[in-house]
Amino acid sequence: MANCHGNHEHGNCKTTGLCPIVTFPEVVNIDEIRDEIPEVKTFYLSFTNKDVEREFRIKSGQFIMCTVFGAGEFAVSLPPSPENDRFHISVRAVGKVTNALHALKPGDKLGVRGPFGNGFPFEDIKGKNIIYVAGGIGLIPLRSSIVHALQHREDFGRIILLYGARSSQDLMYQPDIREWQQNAGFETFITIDRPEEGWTGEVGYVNQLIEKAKVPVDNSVAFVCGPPVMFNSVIGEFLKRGMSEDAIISTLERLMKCGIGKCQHCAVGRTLVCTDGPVYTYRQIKTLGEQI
């Protein structure tokens, strides 16, 4: 059981304040399938066991563990609102496992186990501005954050997504983009830096938009996710014109077994990424003496 991170009106949580945990794997069927970018596919899921479907909730910035039969078991970010979306998963094929998921269809299963991990901290950050900042599939943890922001519009100041790709088809969700666009309390900003023909908007790195967005680092807190060679970039930006190390917050990828915190593959430092994160702010991260 973890601590209630809603208002959820369901079995247990509602009676206990606790959200269930599913600790040995779930099968889940796909359903669908969606190309995002070349390598990326997304997955669209469904508990066979309804009661477990019903009692599964996640808190932005949690992770899963989602098993490929007779492949092996990875650990994968949740992109889906805490709310209301399809619960599905967003995954890079980089090795076998990953692989493997990529050659299933729609009515294989998977196995899933969690959620982990401690997720973002809304309760913390009510009244601030949001900066979402995120280069290339970076923007799949932070998805569940931006929907979840958007969906209590009436908590927070400005909020404002930068987002940098190496090409236009490397932009994750497009359809979210487009409509993110078009919602008048988002502040979207996008970058390539390779452009192709007919590209009309930005070309540059992502950390250039920082300027462009005059983006507030009083009463702010900023979201980055990505290569730890635009995280840096990105970070000095900050830290630059004067942003706090604790508003600066991050999720840390490691290699992850258990999940719960028993096999300890996951330590960085004194810390589990898996219990005690992902999500961590820069003056923690600098003090695990690893590099991103």
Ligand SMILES: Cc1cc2nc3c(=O)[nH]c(=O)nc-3n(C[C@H](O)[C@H](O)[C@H](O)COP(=O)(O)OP(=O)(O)OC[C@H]3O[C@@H](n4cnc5c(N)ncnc54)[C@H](O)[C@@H]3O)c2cc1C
Second form
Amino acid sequence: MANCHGNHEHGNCKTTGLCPIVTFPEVVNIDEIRDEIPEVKTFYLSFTNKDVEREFRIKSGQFIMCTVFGAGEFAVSLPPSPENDRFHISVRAVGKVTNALHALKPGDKLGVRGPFGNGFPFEDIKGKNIIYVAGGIGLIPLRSSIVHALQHREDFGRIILLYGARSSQDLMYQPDIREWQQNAGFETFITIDRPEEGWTGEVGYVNQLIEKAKVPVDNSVAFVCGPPVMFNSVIGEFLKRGMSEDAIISTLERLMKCGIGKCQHCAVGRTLVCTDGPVYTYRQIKTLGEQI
Amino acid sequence: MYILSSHEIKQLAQELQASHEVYGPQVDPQTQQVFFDQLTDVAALNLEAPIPSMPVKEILFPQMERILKYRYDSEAQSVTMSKQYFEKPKVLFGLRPCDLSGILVLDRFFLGQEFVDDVYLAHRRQCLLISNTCLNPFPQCFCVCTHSGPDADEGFDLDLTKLQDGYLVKVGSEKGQALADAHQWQLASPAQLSEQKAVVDHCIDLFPEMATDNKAWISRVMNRITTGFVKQETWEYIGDQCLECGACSFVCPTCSCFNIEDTQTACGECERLRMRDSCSFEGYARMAGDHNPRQPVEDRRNKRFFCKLSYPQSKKYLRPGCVGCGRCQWVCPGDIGLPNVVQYIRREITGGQN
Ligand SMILES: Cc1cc2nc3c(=O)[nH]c(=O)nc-3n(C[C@H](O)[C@H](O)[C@H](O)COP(=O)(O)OP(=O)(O)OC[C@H]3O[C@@H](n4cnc5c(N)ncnc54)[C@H](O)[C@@H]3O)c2cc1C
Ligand code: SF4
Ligand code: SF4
Ligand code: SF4
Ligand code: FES
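Now the other one: the form predicted in complex with the named molecule, given that the block above is the form predicted on its own.
Every component of the complex follows; first up is the chain already shown.
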């Protein structure tokens, strides 16, 4: 790959099994932009260098560092499945760089480094039930894993999604959700915080769906992503039901600058979120000794 | 091992100047301050100067460096990029062993882990390292406790020790050997080899007692930090004195935290800058939405000393993260340089005595 630093064998990176773009970004084109929910847009991307594109492969749960030229770089999850989805990112405009990104139009260019991070432990969870629990834009990092799991439906037991957002306007990936709801092999439970005209679905916080979905505790893993309050209440509920701390998996978010374990901005306890994470089990998170 | 006269040493520096930028210790005639800086005239090279106030990491990992230049044309939706590395090879002539060890720590950190830092690697490949045995330790030095001085035993291309007449030269790499072969330097005599040993032993004797009692002085503290037995009050006491000026990180030969920012210059060019940062700063870990998972100052202090002194960390770099130069002690306005921190924790262990 063009920007491979040549230290490990080409195409044989220790973390991903593939060679990531490490220090300097590769240029990607913005092919299409979709409004997702208020403040969040999804950007469909393709590499301008097709050799790079061929070698760029991801694992679900990984992230990239995305450069908005002139504004800076930020960490962003990879929602596409590792297999055959279009390459895209979904970004909430919260600050300097993400707002600059939102001002761009199709045809504009971005820079990409990565993919980085450990990814979800798919090998270890074959044969188990998977429970996805997402709050708000917490569905972004889980999407890749969901699509991947559905593509390998026979490898797993029940697959359940519990998803909550502030309002129906704030539900991410609605076309996907509609498709998932029609997929008989996939149980989806959606809730919004407050009642709304025309909303016939559940109302309340996402942790209330655990009871409703009759979530299996034995032989299950839970992937939980969302704001810290949601995270804490959901984890509490799972633990109360006797789920093991190793079976609860989440991604941590930290300020990231390098993505490769050098700048130390993402240090948590004795680990670095960019290289040891962003995927951690609840047991690990508990021993890191820092806030979520 | 070879023996070179003082004159030959200067000649070597002179000669290297043709193909390299030569850096070395020099004393400012007006202020008497010592700088490790580029030499325009090798006559200014002063191998007997005291430890420079800034570490030599400035050359390999500058306070601020431009790593990428690019131009984004939003009309044409096109981007051109060029990576920025320094062009001419450099010689670091007359490094203190502690500073050499500092480079080894940075090497293991930037090059020896999962990912390699391209920018550092490009700089590092072009450097020739010539270390220089310390003859007189300074009051803040404790390199004997951290295995990084007063003489060097690894990592150099050439290593010098000043003897009665001339410099004993050790070769530490192929690059160094090539220089020795090309010049057909004179071999040192057995007497000169034992003189070198005596010089180092004499220097070790000059260290204050705390530093010569080396095993206990620092390793008990390392043990304490690693096992998490340092009392919360002690960390708080240390944290309370920190003013968050960042000076300790900036003068430390082994501190490597950095930040990355893109800026636009007037002519429409953009630059990606990376600048040193300090994990003691309050905003260091602040994320979008103003969420800051690491607030209390003692957490941040704790982090820095853990990074310097814990075993898992030492195992990663195959040596402690602190090289005993004591610079953080000089600059800290809060009196919590590393030697003092060691002292505070020792007091906790020994119940009051040092
Ligand atoms: C592994 C990982 C995956 C991620 N995935 C996604 C994703 O898929 N989608 C997504 O939208 N986001 C994602 N994020 C978050 C994203 O990286 C951040 O939202 C982004 O970095 C914000 O950058 P910015 O420059 O726009 O914001 P900044 O300008 O840096 O600031 C963002 C906000 O932070 C606060 N802030 C920052 N600095 C200061 C300061 N000095 N003083 C006070 N307040 C301050 C302010 O509230 C500001 O509005 C992910 C993060 C990580 C680590
Ligand atoms: S710490 Fe050791 S090597 Fe460094 S200046 Fe002091 S005595 Fe010399
Ligand atoms: S922690 Fe202090 S004494 Fe140790 S290497 Fe850094 S500046 Fe020198
Ligand atoms: S030099 Fe002292 S006061 Fe300044 S950041 Fe370091 S420990 Fe804190
Ligand atoms: S982002 Fe730089 S160390 Fe993790």
